[in-house]
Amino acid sequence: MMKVSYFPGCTLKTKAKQLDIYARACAEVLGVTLEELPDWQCCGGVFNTSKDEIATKLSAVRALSAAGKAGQPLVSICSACHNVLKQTNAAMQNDSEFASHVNHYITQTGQGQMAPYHGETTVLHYLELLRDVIGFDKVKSCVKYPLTGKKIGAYYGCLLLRPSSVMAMDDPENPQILEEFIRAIGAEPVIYAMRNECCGGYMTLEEKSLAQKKSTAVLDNASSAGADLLVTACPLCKYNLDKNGQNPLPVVYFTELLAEALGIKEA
């Protein structure tokens, strides 16, 4: 059984528990144990590009360092958490000024002292774990109840793909990883124009009308292309599409569909 370090993040412990529960159970069936990092903290919520903004990135560095010490890749599922972890790791690799400031903090004497970190850990999204480590062929071979006949639209949103030079998960203009996942579980992917457009999630508190407009546009576009439902990896996107989208098209986490196909959801 392969083991990987796992960063669930705050939302997967509260509003997005199903995303977490199904991910763990499915990974076990597929031969991987997600080992939750001990004493992890909030990733910071969003990657701030200010070089002098260090404090909110320290928890991400601690998580990355802990996975590195365990000799394991660090896997996350929430699009926002993954984006922060991946961008922080890249900054530690490529921005010497930023890395110097961070290491100055984490190597100070006292409780919680850490060795310097330089971006050695491999950061993977759960979808990359499925595609690049486990393999979609193995996923397909483990499917007990293929979702035959379901037409599913993949909703990527912003954070899985951008900035593309750092995230490097897929082609930011024409991604395929979620469509490959949908095929692996026996369903039919629906390609629609707005699958990697912003749903307006970050605007929902200050500009609710704009969030409604953007989320409704995504749902309407998917519906018009023939989708029966949308699948996403982002809790904020799911919340916004459910809450502000003026279209009844269901939005579900991809791990829930995986659990259904593997026969875990009923159990």
Second form
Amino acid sequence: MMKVSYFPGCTLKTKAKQLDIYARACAEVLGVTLEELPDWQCCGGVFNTSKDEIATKLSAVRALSAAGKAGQPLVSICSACHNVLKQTNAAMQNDSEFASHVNHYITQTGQGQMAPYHGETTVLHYLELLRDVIGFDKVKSCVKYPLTGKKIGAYYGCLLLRPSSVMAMDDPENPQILEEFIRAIGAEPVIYAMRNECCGGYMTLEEKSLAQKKSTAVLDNASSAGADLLVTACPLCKYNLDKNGQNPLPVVYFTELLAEALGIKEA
Amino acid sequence: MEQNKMASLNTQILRMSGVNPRKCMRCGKCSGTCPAYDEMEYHPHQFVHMVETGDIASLLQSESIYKCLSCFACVERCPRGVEPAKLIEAIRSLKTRPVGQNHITPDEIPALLDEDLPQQAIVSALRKYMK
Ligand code: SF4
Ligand code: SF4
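And the form predicted in complex with its partner chain, for comparison with the form predicted alone?
Next comes the full complex, and the chain you just saw is listed first.
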């Protein structure tokens, strides 16, 4: 059994438990144990691109460094956590001034000395774990209940793909990874133009009308392209599409469908 | 005096963001792709131009700095690699860092909650709007 370090993040422990529970169970079936990092702290949800912003990035660096110490890649599932971890890791690799400020904090902690960190850890999204480590062919061969005939739209949103120079998961304008996933579980992917446009994000707090407009546009576009269902990896996308979108198209986490296909969850 | 202060703020914004606004060719693609366009008084390409010409005061006063969703569409799609969102972030950080300048505070959050709202929305908004 292969082991990877796992950063669940605040929302997967609360409002998005389906994302967490099924991801762990499915990984076990596919031969990988998600080993939750001890003492992880919330990533903060968004990466502040200002180079002199240090304190808000320390929780991500601690998680990255802990996985590195365990000699394991760091896997996360929430699009926002993954984005923050990956962007922070890139800053630790490429911005030596930033890295040296950060290392002043993390090398002296309450728990004693920690080695300086320079972005050595491999950061993987769960979808990359499926594609690049486990392989979609293996996923396919483990499917017991293929979702045959289901027309599923992949909703990438912003954070999984952008900025692509750092995220490097897929082509940011013509991504394939979720479509490959949908095929692996036996369903049919539906391509629609707005699959990588923003749902309105955290603006739902300040300006609900904006989130309503953005989410509705995504849902309308997907349903007119023929999707019966959308999949996402992001709890905030799911919330905006479900609660702010004025279109009844259902939205589920991709891990729920994986669990159905593997026979872990009842359809 | 005021002019000196603005010039030094401008230098700070360039340093914090790592952006070189002089690379911009004013094609407007960043603004064309911005999901918050309708909500903004100044749009991403204007941010770039205003930083280039040193018109920071208007940007610091504008609500537009709170409208950016950090979707990175303008960063991804700018044909010149200017990365306008990083300028907006630097200006917003400059604005919210001094004492008493938070755009949102934890006291305001409970009234905005509903039972399905993910924690992610709250932490993201606090990170963007508060120091
Ligand atoms: S997309 Fe880039 S080059 Fe075009 S106006 Fe915006 S910043 Fe300037
Ligand atoms: S990152 Fe901000 S400014 Fe850029 S396109 Fe997205 S919302 Fe607009």
